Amino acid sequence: MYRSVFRPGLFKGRVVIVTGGGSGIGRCTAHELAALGAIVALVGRTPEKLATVATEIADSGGSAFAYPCNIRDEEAVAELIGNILAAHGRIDALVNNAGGQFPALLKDISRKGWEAVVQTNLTGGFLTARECLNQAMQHSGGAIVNIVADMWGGMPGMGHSGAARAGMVNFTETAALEWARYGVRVNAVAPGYVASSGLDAYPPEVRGLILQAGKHVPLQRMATESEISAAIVFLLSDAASFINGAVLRVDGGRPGVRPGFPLDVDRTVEPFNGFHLASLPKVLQDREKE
């Protein structure tokens, strides 16, 4: 089963919603909670992903469900929040973890481009938080984790989602104020570079600069997908009960990178990876054959 470093029992009965559960951080995400005892909502796009992590969870011993759905798509998203009330009778907790990019210079994004992006990564996002809160967590109370990126100072070759994750991360202050009052806490987790099977989908041409991410970093590697989960799932439990607002950074220290200051590496910090089911994606498999 997935080695959590959180206690068992953490979160037995809750229901927790994980956006964009099918792959990457969303499915190792996922498989905690549900290690740690929740029932796991899955939402994506494609059936069959959520289908197959739904099945690795019951395999492992947990508890998730398929709930396909475009998170664009209003209506869509509003269904989607009562059919899980209605199936799992509360729902205390939302992973909005759906996202998506891809490279280019903002000369070159077309504004069908640019919609797409910000639909997913901002508006879609919220749309599914303010479904929960007003069918469910308003009454209930509940936490809500939001991910976005580290996108501090801006975000060359991917201004939409840069664009996109900060108006994230100020949707979460604001709902962290608004909603306070019915007992819901709001927050958000900026990866940095993560090594996720997400960055299989990059085309040919970025395989360089994802080889060489890690050495922009101070901790000179990328993250694991554990390491990202592990932030959401503090951030969800109830030892962050005072936390409202907040946006934990999970990235090496990466922002904090200056000109002319070495990075050079005397001891290195070992990476946390307690999901069972983890793999290295394709382009850094390739890198250790090289």
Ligand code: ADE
The other form holds:
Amino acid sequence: MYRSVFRPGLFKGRVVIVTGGGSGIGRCTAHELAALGAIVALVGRTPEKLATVATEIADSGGSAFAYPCNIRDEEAVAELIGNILAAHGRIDALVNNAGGQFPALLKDISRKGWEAVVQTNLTGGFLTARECLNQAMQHSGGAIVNIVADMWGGMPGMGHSGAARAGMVNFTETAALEWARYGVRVNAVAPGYVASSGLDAYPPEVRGLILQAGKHVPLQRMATESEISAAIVFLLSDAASFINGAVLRVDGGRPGVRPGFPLDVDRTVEPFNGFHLASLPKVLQDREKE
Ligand code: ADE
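Given the form predicted alone, corresponding form predicted together with adenine:
Entire complex below, previous chain first.
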């Protein structure tokens, strides 16, 4: 069973949508929410991945349902939210986590590539949140957490994603202001480097960068998926009832690093790993074998 730091039953009977729930941070968060009693609607493009996670959650004693959908498709998103509402009777929370990008320098990004990344990481998140608001949360309140990225000061090598994520931060702030009247809180979590399955999606050319990434973090390592999930669950929970329009950075202090300041450690901060099914991405497993 998931070893959450949060109280058992904290989300009992609440319906929570997790987009990108088929892998990585989304899968981990779905497990934690289900372990705390939530009924989880898993959204993603690949039905098989969602079905696998739904089975894992059922095997762990939780409740989760697969809802395949491409969040770039406006009509499909409206239908998705309607279907979830019809099936479960309510929507209490949304984890707007689906995303993805490919490494490329700005000068090499085509308009098509740029727009694909912006549609996935910005427009899709907007559409999903808007439909949750209009179809459900406007009438019953709720909480939304948008997952962005450590893009502060630019995101060289992934400028399309950086621009989209920065847009999502501003969307978070505006939605927090406009939707407070309905009892809806909107916040964001900005993860830094995370040892999640998403790392295996990058091409071999960036393997060296991935393996060195932890060295640029004051805490001298990557995050576990559960360290990100814990922040998301906190922001969704009643303990965050006065937090609205905030971005919670979960990055080990990476954005504050100045050139030349030594990143030596006398003592490590032990990672928190509550996810009973966690496994290292292959790229990090291979390094451990070397
Ligand atoms: N995960 C990554 N891209 C996605 C998309 N377009 N729709 C749903 N889930 C996704």
